[in-house]
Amino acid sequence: MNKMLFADPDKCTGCNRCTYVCSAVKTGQFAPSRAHIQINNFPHKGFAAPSICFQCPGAPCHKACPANAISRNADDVVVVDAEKCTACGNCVTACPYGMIEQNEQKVAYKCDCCDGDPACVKECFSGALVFQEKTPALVKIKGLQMKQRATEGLPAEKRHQLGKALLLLSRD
């Protein structure tokens, strides 16, 4: 893949306008919920954080996979076959950081980068959320990031966890 998805929490505002328009794309509604990308808003803490799909090397949630519905595409996106899903749930119990999930059929989605066009990127104003070439700097931020793995919790828990040990690095 020659671009990729970063997160910088120290630039994001938590104003969410990532979450409406993914949610706007993927599902057709303001809703959120359903976004591929998640926000950790810290209010009293003046912190937010995004939780984005790392498309991890050796995805677990594609190990995890047992329809095999989860694969690389050319750009080396981790994507879900929905036609493939069969709705059990291991992948969302896989991921450490809580970025895939399951719609109300049961069937598993999670961020494919819109195709090599992310719509949050296009909406992030404070520049949180970039689509680039890896740079050094970019690189060590992901890195710092991948580090904060959760082992248990529904997505929203592991989410939050990745939320709150950001936090206290950016405090350190």
Given for the second form:
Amino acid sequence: MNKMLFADPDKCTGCNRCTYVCSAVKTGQFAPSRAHIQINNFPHKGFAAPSICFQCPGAPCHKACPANAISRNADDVVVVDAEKCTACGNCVTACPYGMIEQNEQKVAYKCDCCDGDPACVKECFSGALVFQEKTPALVKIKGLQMKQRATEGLPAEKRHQLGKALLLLSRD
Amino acid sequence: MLLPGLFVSPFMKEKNMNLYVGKLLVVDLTKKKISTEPLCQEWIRQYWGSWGLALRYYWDAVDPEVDPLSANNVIVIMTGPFSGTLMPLTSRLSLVSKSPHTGTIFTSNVGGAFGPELKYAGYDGLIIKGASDSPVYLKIIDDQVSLEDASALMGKGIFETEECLEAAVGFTGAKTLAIGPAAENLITYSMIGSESYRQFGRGGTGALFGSKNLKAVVCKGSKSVQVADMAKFIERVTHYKTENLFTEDNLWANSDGTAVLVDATNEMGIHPTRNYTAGISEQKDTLNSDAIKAAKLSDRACAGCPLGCGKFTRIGETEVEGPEYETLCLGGSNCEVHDLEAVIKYNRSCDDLGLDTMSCGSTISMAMEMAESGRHDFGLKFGDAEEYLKVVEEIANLSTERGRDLAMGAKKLAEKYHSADLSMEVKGLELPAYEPRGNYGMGLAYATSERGACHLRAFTIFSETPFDIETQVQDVIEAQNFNGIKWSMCYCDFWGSINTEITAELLTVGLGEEVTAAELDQAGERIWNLSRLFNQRIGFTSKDDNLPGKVLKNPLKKGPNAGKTFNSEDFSAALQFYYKLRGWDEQGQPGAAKLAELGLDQL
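Okay, that one was the form predicted alone. Can I see the form predicted in complex with its partner chain too?
Zooming out: every chain and molecule, the one shown earlier first.
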């Protein structure tokens, strides 16, 4: 069975080491705004929820791409071929979690699980991020997150909506 | 695995210096003028960042005689070379100015994520001058910087101000520095809050903003921090994180947070209780780490910190991140309030209204002792949690006579009611929660800190010879010099095993230039001496390097140090030995040889 990335908001401390290392690995600089994972931090409520790409079955970004630039690889990870990307941005609109974005040249980028060895997971000391085969408990956590779909807004706003919804679920 | 598919985008074309941005944001509130200036290259290798660089900039910016709350005073806020990188526990941010509470120069630092955010917005630091004629907040969205009307925010607490600002800038995750009503009222122990529960806590930072009509700073950054060799930088950071940070010296922060000190200081007999009357609390279990764990909802971390020492708690309807050790003691056992729910409410109220929980707690406990000893009845009694919670709001809002009295802080309150013998402060700053009669090093640390009684300059509580003056003096000087560089690198205090060798190695990899531990060690001493020089120019002398009368004269009660004082003779001997080892004269004035050695002789 393939390993997958899972995020447990109840263990996330909001430290953002995942976004630091992700941006370093993907862009060569520390630039969390450009990370392929994001943290929705709610300091006032003592809560933080990672936004990760769920590598959705029937991925909306994949379906929305008119140029066959998005595909699913052998590890079941949804990947972008930057060479084929026509910079249309349809995938960004389609993703309900705000987890595919465009760089300055409008080329789409998203989490590719670092070819099966995600840098973010190795930085997560609290265990909020794991990369492993699925378990019933992890599938349940992921299922709850995947229900929080946002159809409107910029990626950051979609992620914020997911974070707010998970905060309510966690603290009720 | 590292750096797969690295591509060069326009995003990377804006080439900064390595580790630094190389640019400061300068805001003149009188002229409503916003500008930038290059970071002074010459000072980087002498002062490095955060405390050191802010201190050097402040030195040039003001006359030492400046009134702290006047438009002529300047606030310098500075990040460090590691801010915003993967180097752990480096997200703190230092502020340097002259304190309205003590009249000394001072630095205060805050955790959270504002520091890295400021750097991502494209600035190593922020210099705030002048004073606005109407309430404003400073909005920083990368290169878009503006002063905005804050009239609608005035009177609001820090929590609501943060919420309003995030909505106003339209960015989720914008970071803020904000003040509450206590700072608008210029209370000299008001603070600047960030992310609700983190503060530039001590010395009256809030009143500095208040005096400038600056309600808040809100920041969102989307740029980057660059290093010379990313793959090696990550490899070295990972090595020291695993081998040095994740060790017994530091992991208490993860498992317990600062509440672990409640049991530890009680065991040592240095846990201030009943306004520094006793050295232990017989009801410590109500406020110790186990009590915090029972109320805990989650662990919380500053940006880039894997330890997550913040313990977010809830009892009943009240939530707070903390309370931290200082609040558990100075707002707890030192007021004989042995009820965690009450201390959580106290903590939250101070955090929202904008008061330093330490100075506030110590002032309240003194008022309780004044009432008990018949000096003046403020309607406050040891253990009366209801009145203690009420008076916090009265202080912040200056809404009652006792609130206005206590808003002066311990020193001035004692002066007004002829109770100097009960006041627990040095240079006007109330003592932290470590009893000097049970640890002479802490006494010396309090007496010689640039900002008055402070535990973040030297912290000798774990010494095995707490009454041996010679080793205590040596330990204090070593710690003060080291902390000079530690706060300049923005390290958190809780990386207890970090040293200048590791720091020099990471700076070398990050900068791409050779940095040695020796030059960092010397920078720490330089920073300490420069602060001293500033205070000397204001007129502070060795007479001000003193300890409260209680510490010198009144035997401590209860616990292993019962009966002990730090008597004047021992204290004076310690102080003179301290000056001598520092290369200062008998008046505590840095000597010409020392200043020349540190390159400070031309200042």
